[in-house]
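First, one chain by itself in structure tokens, the form predicted on its own.
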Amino acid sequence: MKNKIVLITGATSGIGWATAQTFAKAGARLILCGRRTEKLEALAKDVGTNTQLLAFDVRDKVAVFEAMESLPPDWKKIDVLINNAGNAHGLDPVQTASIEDWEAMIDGNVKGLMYVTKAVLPQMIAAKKGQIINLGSIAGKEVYPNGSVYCSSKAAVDFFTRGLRIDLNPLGIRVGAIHPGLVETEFSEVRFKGDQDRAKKVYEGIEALTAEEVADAIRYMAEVPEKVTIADLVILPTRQANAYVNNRKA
């Protein structure tokens, strides 16, 4: 990965932050994207490597394309795109769920990922090489109670990835997705709108994955030989069997 240009969305926390650290150790040049400028600046200082910072919201189509266009010419030849930005809002049955929560998840997890991909693709197509790694979820493989729209959004990521791989295969661009199970980050705090007690219960009795462990798997996907594509990788804590079966310690 040395000197390769890696663009990471949602870099300001959790898996995105850990992925930036992991790729920095591998010697990559990093384009770090997120909504919070102060967090991006802190991350750039933390990784201590050659970086470009792009502050925008992936849900804003115009902002996405403007941000990519603003990159200096020698930073536009992106080798690896890691579509990590996403969110979960609420855990409610359809009949009582907030439509605003639905829109936030669909706009971020699905449309935002598509916008960034579309904005980055032209230069990969011109170079006839590149790699796209999308962050899905075990929730995109199996539906769990009260998660219908979040699960739908991650299923969309799964199927978009599959279609993208077919479309880009003749062009020499590799496409894959990683689908983590329970990862202990601020994910659940966001889902439960800052309710830390409720968020902690999600991980009780389970040694959840860490952001660093997921980041290491992403780096593995990126570092295999170019003739190899890790197309679909599901990664779970050992105590988690699927999206809703968890062997919690008593």
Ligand code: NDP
Given for the second form:
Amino acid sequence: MKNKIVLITGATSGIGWATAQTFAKAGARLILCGRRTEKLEALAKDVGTNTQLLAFDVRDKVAVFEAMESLPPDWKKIDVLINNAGNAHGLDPVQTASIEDWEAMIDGNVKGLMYVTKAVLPQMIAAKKGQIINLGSIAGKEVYPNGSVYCSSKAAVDFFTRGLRIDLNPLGIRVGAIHPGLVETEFSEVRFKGDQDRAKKVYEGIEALTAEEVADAIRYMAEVPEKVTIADLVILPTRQANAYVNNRKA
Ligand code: NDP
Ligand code: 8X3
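Pass me the form predicted in complex with the named molecule as well; I've looked at the form predicted on its own already.
Every component of the complex follows; first up is the chain already shown.
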């Protein structure tokens, strides 16, 4: 990873934050993205390496393209794009769920990921190399009660990844996705709109993955030889069998 340029969306928290630290240790140059500028600045200080900070909302198509355009020329040749930004909003049946929550998930997790990909691709195509790693989820492999739209958004990430790999196959650009199970981050706090007690319960007795464990797996995907593509990596806490079968400690 030495001197490779790695762009991470959703770097201000959780998996993105840990991935930034992991890739910084491996010697990468980092483009760190998220909406919270103060968190981006704190992360840049923390990793202490060569960084560029881009504060934008992935749902804002114009802002996405302007952010990529604003990079200095020697930072535009991105080697690895890690499409990590995303969240769940709410956990409700379709009949009572909020349409605003649905829009936040579809616009961010799906359309936002597509915009960032589209904005980064021209440089990779010109360089005839590059790698795109998307954050899917076990929720995109199986649907669970009250998760229909979040699960749909992650199923879309799975299928977009597969289609992208087909389209970019002649161009030598590697494409894969990682699909974690439960990872203890700010994810459930965001899902439950700041209800920390409810968020904590999600991870009780499950020995959830840490963001660092997921970051190590992402680093593995990026460090295999260029002739190898890790196309689809599902990573679960051992106590989790699938999206809804969990062996929780009493
Ligand atoms: P966090 O809530 O800790 O982090 C989410 C990150 O995404 C933040 O940095 C946030 O930054 C960014 N983000 C969210 N919405 C937007 C937006 N509209 N524009 C720009 N950035 C955005 O959650 P995780 O680290 O757990 O989640 C990271 C990814 O991993 C997500 O795609 C999630 O779906 C996926 N995932 C998580 C699992 C888990 O159990 N935690 C399991 C499987 C997958 P900011 O608010 O500063 O914009
Ligand atoms: C996050 C994992 O099971 O909370 O994608 O939806 S889950």
